[in-house]
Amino acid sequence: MAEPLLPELDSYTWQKPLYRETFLQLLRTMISKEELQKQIPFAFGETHFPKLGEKYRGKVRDVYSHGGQLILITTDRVSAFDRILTTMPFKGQVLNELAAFWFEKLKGIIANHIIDVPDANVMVVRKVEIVPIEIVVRGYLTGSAWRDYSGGRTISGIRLPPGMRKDQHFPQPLVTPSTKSQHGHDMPISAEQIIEQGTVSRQLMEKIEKTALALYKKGVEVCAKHGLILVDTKYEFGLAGNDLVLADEVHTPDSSRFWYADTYQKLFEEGNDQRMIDKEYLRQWLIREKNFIGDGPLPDIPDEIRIEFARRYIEAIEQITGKPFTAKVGEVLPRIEQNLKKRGYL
């Protein structure tokens, strides 16, 4: 990853609006909309490195099995409603760099699977036995949780009180697991159902829930220092022997929702949508403009939406880390190949 061009602001300075906005304005000039437009032809959705080993194609990452390791190459693919839709400029780099940032921040809570980050789009990780459930921690009633609540007030087996409003803050975060589907939609499931089905033991489930809440608490604290709300997020865990390990990605715009803290209360009281810098922007556009929620032919996504989506992801990484996002317009795969060769993976 590139060295920051500007120093990270301390939390005291970050709280001063003038300093924060001036700093962020400088950051936002780093990657212009014109550069994002130029990068669209180079946004890549596939990799071909057979020498890395057997390949598995996920929604966003190409995963190569390499001995006792996995090499995760984060592409620019974009998925929504469990469908791969298109590519977005620099998306893979944003996700990979932000995941690496968070893994480092959270390693005091739980060990993670990272071994090396040889390229801005690549993460080398140890193989672990993935726990076949996704753990979503929710601090607010929004997204699919709001849709489930509107249809019956129950979310992953948790019965909520009547009269709650969209985007309302929960007194305590909710842990809402879901099934982990290779194809099709992930489905909500309760912790008790997971235990009854024998997917994991009660002891392990309790440990997973406790760890997920600790990770979410830390994420909330870090984001709050940078003027953001970590609304909800998804975690995936693995087992290395008997040890629980944090895997996949963590606190990225693909796996989390982020809102701006300074306008949350006003927008909530008015019943208006929150200011968001995550994938929800694209989901809402697909629903509103294309009437698309995952079924039927893939919709065409114009360049202006792809650029705005990319801009928001770049804004997210800059806001969260307090550092500029730096990237060069041009082909990405030759750089990845060169860096993998330098580290001896190719």
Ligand SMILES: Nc1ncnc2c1ncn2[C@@H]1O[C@H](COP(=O)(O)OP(=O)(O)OP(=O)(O)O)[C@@H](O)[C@H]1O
Second form
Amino acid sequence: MAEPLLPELDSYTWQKPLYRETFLQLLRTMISKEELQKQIPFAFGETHFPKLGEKYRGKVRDVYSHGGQLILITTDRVSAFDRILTTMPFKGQVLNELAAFWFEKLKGIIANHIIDVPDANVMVVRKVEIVPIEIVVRGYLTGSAWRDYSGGRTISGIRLPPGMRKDQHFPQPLVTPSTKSQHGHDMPISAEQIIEQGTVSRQLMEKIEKTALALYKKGVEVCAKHGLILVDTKYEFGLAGNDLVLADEVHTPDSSRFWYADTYQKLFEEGNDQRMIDKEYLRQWLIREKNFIGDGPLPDIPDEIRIEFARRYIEAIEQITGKPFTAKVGEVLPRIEQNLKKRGYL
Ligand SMILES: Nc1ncnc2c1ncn2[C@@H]1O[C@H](COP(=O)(O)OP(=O)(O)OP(=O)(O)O)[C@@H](O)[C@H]1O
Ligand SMILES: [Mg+2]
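May I ask for the structure of the form predicted in complex with the ligand now, the form predicted alone having been displayed?
Below: every chain and molecule of the assembly, starting with the one above.
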């Protein structure tokens, strides 16, 4: 008798994480490098739907004002060091679908802005007054926090003990806000400064910090079940009347760092870099190969890097959700248009 292509799992076996993960791994060969290569000419950096409403172009999303609602179309644009560099196949779909997954998982903690997801790349949301502070939560001493620590042990006004090492786990996660700058780079700011400046009241700031920590805790738990560490992440909150609402995107590889849990301890002890699936891959390539940290002319990014980057983003969504990512090679914009028409937005 021929071997079955995929093992049959009874419900008992399915309950066991190891078997379940192995089974899902087998399913996860759905998008090949060849398909990603074929999708490159269809990776899109621009949308043009004047009938949707007035358009604001973020670094990654095209935001259309549609009455009291916003239509967020997540494009395939890639930004690093606050510059838009190129596009990556299926990136917009990965981000939009993963954000939708997380908003659903987190809705017991805080209301979110989602009204409708009419297409894999589109989210219709409640327009809220965005609190103009990026709320960063960190579980580990890495990235810009590590650089700030090396320069004086203080991160967003929080003084840390001496002798900590790169990538070390904090006993308690830290909330390290930064300004949401229109031009140039975001700067760390302390909760006290935010309150003193009158940007946010003390009461609201406390609520935001508490909520952000609860969201991060839940994110850490969900990721841990799937073999990942949610290292740090950024939230954007908004106000709808008196209600605090989670807006923008959440726990995506654009807004968060993810490391593989199984190799964390060993790599940390050896002083080596962590295995990661997030935008850091591209940042490090840009620094190493192009000496690029955001200034000067835009570097050329070869297809093979765009494909590898896309592969990692797909790995991230599959690993986090435990489900295969499905997408079809081909044009994306006509599908978006069709779906928007179907739901009456166009
Ligand atoms: N529910 C919402 N109401 C109002 N604005 C929102 C909402 N959700 C997200 N936004 C804003 O929409 C934009 C999303 O676009 P994108 O993520 O591409 O922007 P960005 O480049 O990260 O940020 P920015 O454009 O502010 O520099 C952001 O400016 C974000 O603050
Ligand atoms: Mg953004």
